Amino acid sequence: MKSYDRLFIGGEWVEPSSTNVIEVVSPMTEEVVATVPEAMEADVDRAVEAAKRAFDEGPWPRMTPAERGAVLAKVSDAVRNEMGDVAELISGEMGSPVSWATMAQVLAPTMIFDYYAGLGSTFAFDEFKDGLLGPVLVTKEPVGVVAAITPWNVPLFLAASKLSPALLSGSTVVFKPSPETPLDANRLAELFADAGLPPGVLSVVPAGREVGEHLVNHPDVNKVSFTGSTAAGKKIGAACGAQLKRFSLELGGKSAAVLLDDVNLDEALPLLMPNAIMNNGEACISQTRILAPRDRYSEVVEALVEQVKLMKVGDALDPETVVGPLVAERQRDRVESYIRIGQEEGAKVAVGGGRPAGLDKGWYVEPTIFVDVDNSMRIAQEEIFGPVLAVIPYDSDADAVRIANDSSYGLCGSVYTADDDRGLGIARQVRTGTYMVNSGIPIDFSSPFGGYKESGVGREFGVDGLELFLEKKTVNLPAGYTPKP
């Protein structure tokens, strides 16, 4: 893995303001594999200043959307050309199984870049219309300087989800990746520079929480786009609200997968399980509550246990691995504490619950299924962010909907049934921003994604994702005005 001794600020690799470094530790070996400079408040100030200057004076906001989209397309091509290397880089940083990382950590981001690159030629930034009192122009302008803050679980995917629409809008971005995954962020900066992004439009400042707070509160930041924990999101929302600063939040989840009483398990589980323990369980959209009809509960549990037993746990760089190590020792400690909590609450471990044999190095936890779970238990209410599932019985469709909605979160969910229309009826009743009916696709990049309740504010992806970074301006025009072709 490549180490860095400089920060990407204002389009250049510059000397950091301090000698502090971030050590990237392999979740497989527990050894330091690379270092990067840790950005300090002075570095953030320099990055924001460069972003503001690029927005106020530079060419980027004044280029056509199609020209900005062309830069995104170049970056997409560059990422795709080194897909295997980038997948291994991300797996090495945070433990994502490389077989999953290739598709979700690398290919999916290129799809996001491509979508917004194409939108640059089709989205109506200007709309002339007849108002009630005369002709009107409604124009959509870039929001300004954007602070983009992402966690470590799907780092390039989340970078693409924020940088693509923000940059297409004409805004400039100061990007703070997680300190656990700075390497892919720096590689992305290199690819943007190679693609011809003008100076100042993008800066990358790997740092911890305190420096992130400084970025959020910076008076020259016009918009904050954050993905992370609900607790951190509440603090960011409060800080932005105090300044009347635009913000969007993509936060936690505790999604429920409903298996209806007519479900064919042989068809449903291959769709469900990749979304139940995806990315080692370190995904906000994971289907971690599995709701089973009471009269088929034992059958469902048996089938789930057999599925989990087939999952290979091991080195994230092994193509056969399904569950790799958790990102850090503290994350393993967190997951193990929830396994103890579940047992103390009266739930039973049907499979897993410990550390896998033969893996003495690395932050591994066995994929775990809890049974005899009541939805009021902490393991059913709180986001564990690890390979831990809770199987909850229900008595009727209405009861399943009640349990699914009995959560402070509302990000994702799913239903599996022999009757698609019956499943759609369940989907309409569950209070989440994204839902799957007999599907294994949790996110469509051309459609809005986000959460109800404590799962967030705003919608990413699709046209909605672009409009997060646009301000609408109404221009009232003189009677008889006709726009020039």
Second form
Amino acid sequence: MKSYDRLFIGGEWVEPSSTNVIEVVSPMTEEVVATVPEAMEADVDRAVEAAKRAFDEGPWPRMTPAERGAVLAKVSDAVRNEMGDVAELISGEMGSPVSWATMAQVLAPTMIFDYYAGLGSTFAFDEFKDGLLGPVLVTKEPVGVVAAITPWNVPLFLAASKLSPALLSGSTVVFKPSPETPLDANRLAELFADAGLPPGVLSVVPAGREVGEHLVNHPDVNKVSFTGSTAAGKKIGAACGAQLKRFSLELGGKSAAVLLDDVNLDEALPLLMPNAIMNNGEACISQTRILAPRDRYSEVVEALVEQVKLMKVGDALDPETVVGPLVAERQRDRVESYIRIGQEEGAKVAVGGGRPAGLDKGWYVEPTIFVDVDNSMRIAQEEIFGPVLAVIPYDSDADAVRIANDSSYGLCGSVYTADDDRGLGIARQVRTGTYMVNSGIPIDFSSPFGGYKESGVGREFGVDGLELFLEKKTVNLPAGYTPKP
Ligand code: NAD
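Alternative state: the form predicted together with nicotinamide-adenine-dinucleotide (NAD), after the form predicted alone:
First the chain shown before, then all remaining chains and molecules of the complex.
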């Protein structure tokens, strides 16, 4: 994999301010596969200064939205042209199974770039209307300098979900990827430069938490767009609140999939399972609590166990792999500690629970199903972020809704039933930002996505995702004013 010795700041690859490097370690071999410079506070300061200059002096905010959209479309094409390489790059960085990565970590980002590229020609940034007292223009202007901060689990997807609307708005961006996944971020910087993005509009500062805090607190950052843990989101929200800085947060989840008593498991499980253990279980929207009717509990468990046994665990770069290694040793420690906690709490392991045989190198954990789980247990309340599911019995539809809502999170959820409208009735009662009724599609890029409760603040995707990066201005116009065509 390609190493870097410079940082992308202000449109150029510049000398970093320090000699610190980030080592990218393969989750399969546990060996260092590339290095990149670690951005320091001084590098962040340079990046923010460049972003502020590019915002204040242009041309980016003054170009038409369609022109900005055209740059996004070029980047989308470029990513699509090297889809296989990018998927392997991401799988190599963080262990996402390459078949899944091709679809969700590469194709999906191109759909996001394309969607916002299209909005550049269709979204009404200006609305002239008759106000109560006279003609009015409501115009939507870019928020300014944006700090985009992402975790490692779906790195390019999250970069696309923040950079596309932020850049389309005319804002300029300092992007801080996670230290586990700096390589795809640097590749994206190269593709943006090739696509003709003006200098300063995007900088990439791979770094850890402390440098992230410096970026969040920087007085010239106007808006923070954060995806990551709820713990970090609370700190960032507090820091932004203290400065009355705009912020949006996409945080953790502990979503419940409800199997209603009329469910056909042969139809439901192929839709549910890819969302229950997706991306090695390292996904905010994973359906990690599975709610089963008490009188069909053993049948459901049996079917789930069968599905899990079919999942091939192994090298993320093998196209047959369904579950790859976890991102890092500390993540495997975390997941294994939750497996111990579950057992101490009285839940039973129905399948998995250990390390897969024959994989001596790499941070692998067997896909694991816990049964006899009570929703008050820590394995049902806390985000494990690994391939671990909890199957929880319920007694009635109302009980299923109660259990689904008995969570500090509210990101996603799903219901499977022979009756779509009964499912929709459940969807309306569960307090989450996204829901699936007899569907395997958790996110629609043209529609809002985000969290209730501790899963976040604000909505990404769709027009809502663009509005996160816009300020509204009302201009009162003189009587009789007519806008020029
Ligand atoms: P994390 O919160 O530790 O780190 C995420 C990013 O924020 C990293 O780049 C990190 O360096 C940075 N960071 C951490 N603390 C910071 C602070 N105080 N100030 C500024 N930057 C800070 O999360 P993680 O462990 O890397 O990622 C996993 C989490 O991300 C899970 O909770 C998962 O659910 C969540 N996630 C949510 C979504 C969503 O759309 N809701 C999507 C993907 C992941």
